[in-house]
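Single chain ahead, by itself, as structure tokens, in the form predicted together with the partner chain.
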Amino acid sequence: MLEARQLADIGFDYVLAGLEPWSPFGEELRRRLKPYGKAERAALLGEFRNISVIAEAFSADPSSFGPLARALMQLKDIRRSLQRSRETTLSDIELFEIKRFLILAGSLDEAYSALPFAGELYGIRIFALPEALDILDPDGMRAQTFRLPDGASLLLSEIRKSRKAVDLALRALPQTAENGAERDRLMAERTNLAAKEENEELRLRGEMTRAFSVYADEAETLIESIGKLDLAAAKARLMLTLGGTVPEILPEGGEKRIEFIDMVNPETDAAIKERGRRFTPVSIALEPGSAVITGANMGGKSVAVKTLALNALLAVCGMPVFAKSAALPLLPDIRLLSEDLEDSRGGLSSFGGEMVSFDRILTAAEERPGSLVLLDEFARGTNPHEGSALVRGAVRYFNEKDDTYALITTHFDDVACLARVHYQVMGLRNTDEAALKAALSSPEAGKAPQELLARFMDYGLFRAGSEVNPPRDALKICRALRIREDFMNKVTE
């Protein structure tokens, strides 16, 4: 799978940071989010169904989620105390927290039952534990506080009564020198009663803990469900906020394709929105074998690859994807090789590092049939002659592997002809040359030529014929970037 720094780079961390579960249990699942394995297909499908159903209800009436949110936000993580209830006597603080949890479980059950999808969610069962609560709240007051009631035992009520009497006697005793001895006697008695009360409470808490521990398993099961429900609801809200959808996971042994229509990368989108532009949605359809993207420099090839990596990973992690529609198999692995991420590790040059990583990817792809392999500007760090040979080799290699989806971006000529699918970035292809020239000679262009160029660049992809070679846009772009005139004259001399 993708490495940690790649997760940040493709915008995965950004999406995850946008998930805002309401409870500590949902938050923990968010932190531990990972791809679903082959054996978890049913759970993944169930998760997507949950997200859809919750999103539908949420968009219809967000306020109906208020009681659920309030109950979830008040939850504290009591799992350590649940575990301890099986082994030892819980403190009054722990019993307090479990009691609060059980009261909240009641509110949660009520809030959940009122929602239209209650009982329909996959793998989620929300329930109250009234019998367990009765143990921690023997007088049935359901107060949000905890104290062993006087009536918990005859001994306890007697100790507390005596203690009260001593407290009152101490308070009533005038603070004079001759009362010193009496005062000392009462203080000693007070200390003695405090110790007795503590012992009796310890005994009673022991009984209470043992009686409760029978329900610890059920409480843990409930917590698991609460976490799942909370996270699925957070995913649904994120999907509605950022405009995503639930992908279709293709059946095992069925159709073999990866197809995303109008994909967006939310992090890149947010960044360019700040500069007053919009992310151009990208559509890509892959079949097993090699696909190639060619196109202008600065035209968004890398962004397209990272956007695909992001959305494919989101899909296998049970997250909504940011596209109009998406269909893909349950990918067992996703690998991304991009030179800007291969900072010369272990003393290798960037080219050397890239090749070593590439070799590992080949092995991984062989071990996990059905993987997605993304190579961004593969072999660009070496001479064009051999670089081109390497890329052509990669295209042919993956073409022969009918069980790998490979997407390769390149500048090199004579590569696309070998690929099963060829995409090209629009780039400056449809740009009105005169308008670009006029804009570039305007005074504002001098300040930020990249921004100006970006406005003329079309970041969309189109499906090109296999005979089409990469466009020759490099010099045009240099001029747009206002590279020194005297140098450019030398280039074209």
Partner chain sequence: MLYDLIKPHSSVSTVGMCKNAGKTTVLNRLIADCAAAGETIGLTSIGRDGERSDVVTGTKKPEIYVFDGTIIATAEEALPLGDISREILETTGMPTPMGEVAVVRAKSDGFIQLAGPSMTAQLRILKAKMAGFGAERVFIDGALSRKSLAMPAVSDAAILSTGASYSRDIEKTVRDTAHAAALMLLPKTERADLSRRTAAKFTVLTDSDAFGCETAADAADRIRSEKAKLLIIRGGVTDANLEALFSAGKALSGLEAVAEDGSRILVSEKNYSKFLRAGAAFTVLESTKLLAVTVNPFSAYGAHYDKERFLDAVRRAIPGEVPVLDVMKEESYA
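I've shown you the form predicted together with the partner chain. Could you give me the structure of the form predicted alone?
Only one chain is given; partner chains and other molecules are left out.
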């Protein structure tokens, strides 16, 4: 799968940061989010069903989730104490935290039962543990405190009664020299009683711990469900906030296609909105073999590739995708080659680093049939003649792989004719050149040329014929960016 720096680059970390679970158990699952494996197909489909059901209920009545949210927010992670309950006697603090958790579990069960989908979610069962709570709360007061009651044993009751009498006697004894011996006797008696009380409390806590430990497994099962419920609810809220959807996961052995309609990259979208513009949705449909995206630099090829990488990864991680609709198989791997991969420590140039990484991608795709491979401006680090040959070789190679989806962006000619699918970035294709020239000759105050140029650039994709070569927009873009005229004249001579 993708490396950590690539996750940040495609906007995956940005999306995860937008997930806001209410409990420590949901937060832990958020941090450990990972792709579902082939054997986990049923769990992935169940997760998407959970997200859909929760999103529908939340959209209809957000306030109905208030009690659930309040209960989840108060929970603390007690799993270490649960484990210790099987091994040793728990302390007062540990018993207090478990008792508090069990009280909140009752509130959580009540809040969950009031929701319209209670009992319908896949792999989630929320329940109370009243018998376990009775062990830690023998008085039945359900107060979020913990102290062994006097009635826990006859000996404890007698010890505490004696301690109380000694304490009263000490307070009543005048602070005089002649009472020194009596004070010392009372203090010694108090110390002795305190030791007896501590020993009896230790014995009672041991009995209580052993009695509760029978329910430790059930408490851990409940915690697992709480985490799943919390994270699914966070995913549903994020989907509603950012306008996502649940993807269709194609059945194993069925049709082979990856299709996203009107994809958006939330991080890029947010950055563009800050500049007063909007993200152009991207639609891509792939079949096994090679697909190519061509277009001028600055035209949005890299954004399209990263948007696909992001949404494909989100889908296999059980996350909503940010598209109008999406359908794809359960991809076993996603590989992206998109950056300057210079490895100075290994003595490799950027081109050498790129080719080493590409070789690893080939091996990974061979080992994991059905993978998605994304190559952004592949072989750009060498001369155009050899670079073009390498790209054409990559297209031919993946065309022979009926179990790999490959998407390659390039500005080289004579590549698209070899691909099974050819997309082209709209770029300045439909731009009114007179309007562009007028805007750039009288730029708005404080606006950089590239900002104005971006207003005229169409970052959408369209299906192009295999015979269509990349557009010739480079010189037009250079002039729009006001590259020195004396230099441009040399270029066009």
